[in-house]
Amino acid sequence: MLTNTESLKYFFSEGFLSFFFLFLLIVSFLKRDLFTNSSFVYLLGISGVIITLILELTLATAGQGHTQLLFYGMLRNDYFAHLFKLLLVFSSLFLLVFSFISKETNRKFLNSLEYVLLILASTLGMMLLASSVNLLMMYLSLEFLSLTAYLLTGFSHRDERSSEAAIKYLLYGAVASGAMLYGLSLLYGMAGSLDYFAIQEYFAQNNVSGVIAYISVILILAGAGFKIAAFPFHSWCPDVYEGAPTPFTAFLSVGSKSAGFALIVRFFYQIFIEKGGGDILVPIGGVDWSLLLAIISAFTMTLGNLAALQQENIKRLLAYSGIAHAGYILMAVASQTLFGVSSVFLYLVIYFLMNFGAFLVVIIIANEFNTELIEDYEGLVWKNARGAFLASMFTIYLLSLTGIPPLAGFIGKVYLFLSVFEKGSSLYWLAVVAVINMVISLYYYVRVIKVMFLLKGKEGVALSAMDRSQYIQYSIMAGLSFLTIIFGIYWVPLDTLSKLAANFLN
């Protein structure tokens, strides 16, 4: 356990970001006229932001990846925190450049400075949640996330949609917050600590009142729950993805779900699972998570892939999706398993690929149209050469959420298919229903990818053809779709690194 100034030689990453931005925001009340060009503000901090991402990884591979505990046990640094960290950290990096992109945030804010710092600040408590190995730490980093979450939601001042769904995302967030500070508030009553370790000494040590462990478990489980969009805490996401900024949307699909799962695999496998010889787990604390978990994943992926089935807005129809995505991963969650770990951490890389490219397209689309109804996708493979390469590409990202092989999607869910079974008989029931579901959700993919394709675009609705200043994006759209593709023939690079991140039960 290292003390504060020993610990700040493997806290370069945070470190720099948190100076960063009081340095940006010191400045910024100093000399307001530097930050008056958004593209300038952007680009600041897509800087900053890689900059980050290169010391963090810095730390990964020059062998500071081994376990510490930084600032008296605070925070944890070890392969599991660094690879989510970086998952992290190039979640920002995207929804910086796609609101660069967007015109929706790049033309439209009057203050792009302010979603700027918003985005460092969101990224900094992210990566503080995935190292948090202490109750308090935990909780605090969490909240720091959600508050900063809540502004960019509804940092579109002037549309109501934007307004309307920050309110209900911060009415639902302090209720689920509320929810589970009374759950930690049981468990350090229990465990008469608020330290990771010393918590599950606790509970390896003494048997404790089953009601009591439940409730505190559900308790957090509504706060994490939240975080994921997993049932029953799941009823902001429809409308929050709706009227936030499209760029921020995908960040919310992805980088808040990912910082929400890191959440929950070092709670429950740190605090309520004791390791065996070899990579046998043993649960612990008298409470059966891996029920519950398995239970809330049946009912979130079903919610989700049913709910999207009536949608017609192209964006409430990826929070139907992410919701059933995260009922996915919750299966390798319930597993118990190192291998179930190993699963998550890949499933959601792939995500990452996925989803980024599909929320891509969706802006381009609407920087074209204005639009984000699926009526207005039709025909758009006919329209010109870019409506051929946009409909191309969203098919890739629509059937590898789908699952369907050689894509990178089917990779990801064979290995939360595999977890399962490594788990035993008792989960076989959940693989069932895993499968009805990816059924079910074929429907609404190719139901969008047929108004692409077969049905006739509308009279006079043109699309512009390609410009050079749009070739970033088309390029970044093109890698996503090709590693998307390449993941799902050969996946040994995600395999590997996804094996790092179940170490740190060692």
Second form
Amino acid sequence: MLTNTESLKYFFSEGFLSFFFLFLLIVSFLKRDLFTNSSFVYLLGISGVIITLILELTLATAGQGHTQLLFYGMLRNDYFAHLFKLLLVFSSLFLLVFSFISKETNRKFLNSLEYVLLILASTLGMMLLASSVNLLMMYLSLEFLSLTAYLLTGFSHRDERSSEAAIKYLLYGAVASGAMLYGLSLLYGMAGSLDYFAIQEYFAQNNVSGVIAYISVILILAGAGFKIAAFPFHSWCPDVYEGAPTPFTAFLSVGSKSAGFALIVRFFYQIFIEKGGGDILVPIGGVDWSLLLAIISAFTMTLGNLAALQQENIKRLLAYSGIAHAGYILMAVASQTLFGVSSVFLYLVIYFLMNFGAFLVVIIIANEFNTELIEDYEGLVWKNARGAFLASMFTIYLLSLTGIPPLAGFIGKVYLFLSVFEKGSSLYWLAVVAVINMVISLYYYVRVIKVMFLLKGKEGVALSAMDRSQYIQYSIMAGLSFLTIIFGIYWVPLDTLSKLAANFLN
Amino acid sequence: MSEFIQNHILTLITFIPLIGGFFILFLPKDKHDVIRWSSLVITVVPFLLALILFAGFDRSVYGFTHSNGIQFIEEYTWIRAYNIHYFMGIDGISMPMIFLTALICPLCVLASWGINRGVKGYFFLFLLLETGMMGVFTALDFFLFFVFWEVMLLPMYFLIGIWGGPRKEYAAIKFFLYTLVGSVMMLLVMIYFYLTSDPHTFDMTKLAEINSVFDYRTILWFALFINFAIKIPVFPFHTWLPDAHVEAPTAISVILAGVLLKMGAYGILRINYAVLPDVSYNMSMFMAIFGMINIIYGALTAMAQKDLKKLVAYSSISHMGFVLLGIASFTNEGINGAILQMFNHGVITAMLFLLVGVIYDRAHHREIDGFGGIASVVPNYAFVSFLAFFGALGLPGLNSFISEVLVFIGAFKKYRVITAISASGIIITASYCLWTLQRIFLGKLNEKYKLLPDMNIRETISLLPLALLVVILGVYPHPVLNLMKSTVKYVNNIFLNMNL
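Based on the form predicted on its own presented above, generate the structure block for the form predicted together with its partner chain.
Okay, now the whole complex, with that chain kicking things off.
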């Protein structure tokens, strides 16, 4: 356990980000007119995030797998934290780049500096969340992330949907985090400590009666489930996704969700698990959270998929699909195996690729047609070369989300199923529920493909041709789909990384 | 060079279409003829390779292990951590199917000559489809098999959905959903096999060897069987078939009926029989009954059809019933007959769909009653149609006769009543085939079609090889039977030695 000053040298990526954030903030007070050019502001934000990324990468590789407890046991620097932080910073990077590309953000935002600042702040919150091993620290970073997210959701100027979404998000979030706080206090009352390891030790040594622990776990799940949009805490999700600026929706569905999963995995595997001999994980604490999560997972994916069937708005459709995917990932969390933990990370990386890809297409289409309705995608592929490119890319992402080989989404699903089966026969039913859901999900993903490919395009809605200035967008899109295909065929690099993520239990 | 081809022939036969497909993508969009001719050349290459396979195939090997029974093996580690291999090889069950696929694909390219919207995309997807089909028949690693199995779905969806008939969207998504329901069940079974085997493996030969370690055998068997039954298709999972076949463009109907349906039966022989032999044996009666239902139901429904293409589609259901009955018999004759029937049905149904395409291109409808007496106008077309329909009804001297007789001989040893009822399907088949011929070709000439042009060179070339096979295999089936004989004997001996 390191003291505050000793910790700083393991904290320099977050440290840099905080410093950068404060620096920008102060400079902007002093010299307002320096930041009127929004491209400049975005580039500033992007470079800040890239530097954070590089610093984090150095830290992760230089650490050689050693773990440190920072700030008297508030944060834990291990591979799990590093990997998740990298994933989260990457998603912030994509958020900034997407916002830069999107015409919607340029049109609706009064001030891009505040937007960028808020993104930097929420990045910091997510990074802290991924590494916190103290109930209080975890709660604070969760709130940090949530508060910035509320603001970003409502950032569009004079947009009723956006403001409504922000208020909804705020109200749901306040209730959820209140419930969570109550759960945390119960846990503290039982174990007498805020530290994950102390609580784990308490559970390992004492036979606690299930009831209080159950109540506390369920209440904490309300807060965490809200973050990942799991049933029954999901109802904010479609409205917020629809109302928020599209780049931020993409971020919510990937970055903020990954952070939520980092929280859940850390919480359950660090407190309610004891490592037995070999790689056997023994659940402790008298709470059957595997079953609890399995039930939530089954409901989440079924509800997400059923609701997605009828959506007319592509952002809402992706919102419900995101709910369903949270359900899939929860399967692996429920498995109580090391393999499950690495599957969570692996799936999140793959989900990152395909979901950001899908949202990028949505953003570009919105730039062009100013629409989010699926019916306006009609005959996209037949319009011109650009339409064909966009439609083919979108098809790859959507099929990967369904889980059709040889795309990465399929590999992700195989890993989830493997972890469920590894748990043993008690969760076989969950795998069956999940495959039924896969079939349901095919229907709505393919419906979008159908509209783009099978229906004749409407007359009069032309698509502008490829434009030299848009090469960034196309190369990002092609890169994401290339990775989606490559990881579907050869995923060893991902596998190696995700195996590292499960190391934190040692 | 020749050594390279010898060592990698299965990879080449599988992936040349895909590589060619990418080549097609780079051709100029408007040069339709260039795209067509290159596709033709690309699909002929696997056919030539299949001829090499056919010549080099050792017909006497016996068994289902790496050293014995599987030929032209290519095995490389793909993902070491999960023991996934790129493992390809063929035996007597897959060899006829590969030959059939390689033969039908170039003919389908010829039949697709009339496609003139999105030509590039069409041929790219078609070639991707060929890779998927070849892969299914050559893969012996379950994971690889599954990937190829699913890879076929997507091109099929687009090929039906974009270039199909009036209800194409409905037919395409129905096909996709039905098949996916089956394959996700197979996915679960695959993962269960993998985790239960020790050391974990996807290798089908090893899974077959250690098959006794698996629990929940009946459930696993059913999950696999339903997947394959959807593909065959077995009643009551057949409802996707008439829609897909009718709406698909001609060449794709040919592929669907000629190759895709065979994958169901192939999968049952490859996985259900090899990995869960005891359950398969116990379920033989069950399969035989469904085979019987297929034969009778398919034939009766075909008789009631007014649309020629639908009639051919339902006749496929009926003919695939023979396959199911044959493999359910667990006799040498029955299984040989079933595989031969798979091959023969592939040839005949391909002919029938091509013929339907020919008449549809001219008359722009497929109503059986809308023609009449056209034999005098289009004599060549009529001749080939008679040959194909006679082949379908199992006329002695044509290929189906031999396979159906073998199936009945095999099945009669075990199930007298079921076989007897199934045999009556032959009569129903004969009646709808003859009735159709009569309504279209004989009788009074429909004045509307007085000037109907006969088949052109391209169409004749696409039908000729198949017509020759119908006749040759009807007289001398040994070239195909020899391929499978010893493998079938091996499969059957497994069951004889089980002492059940």
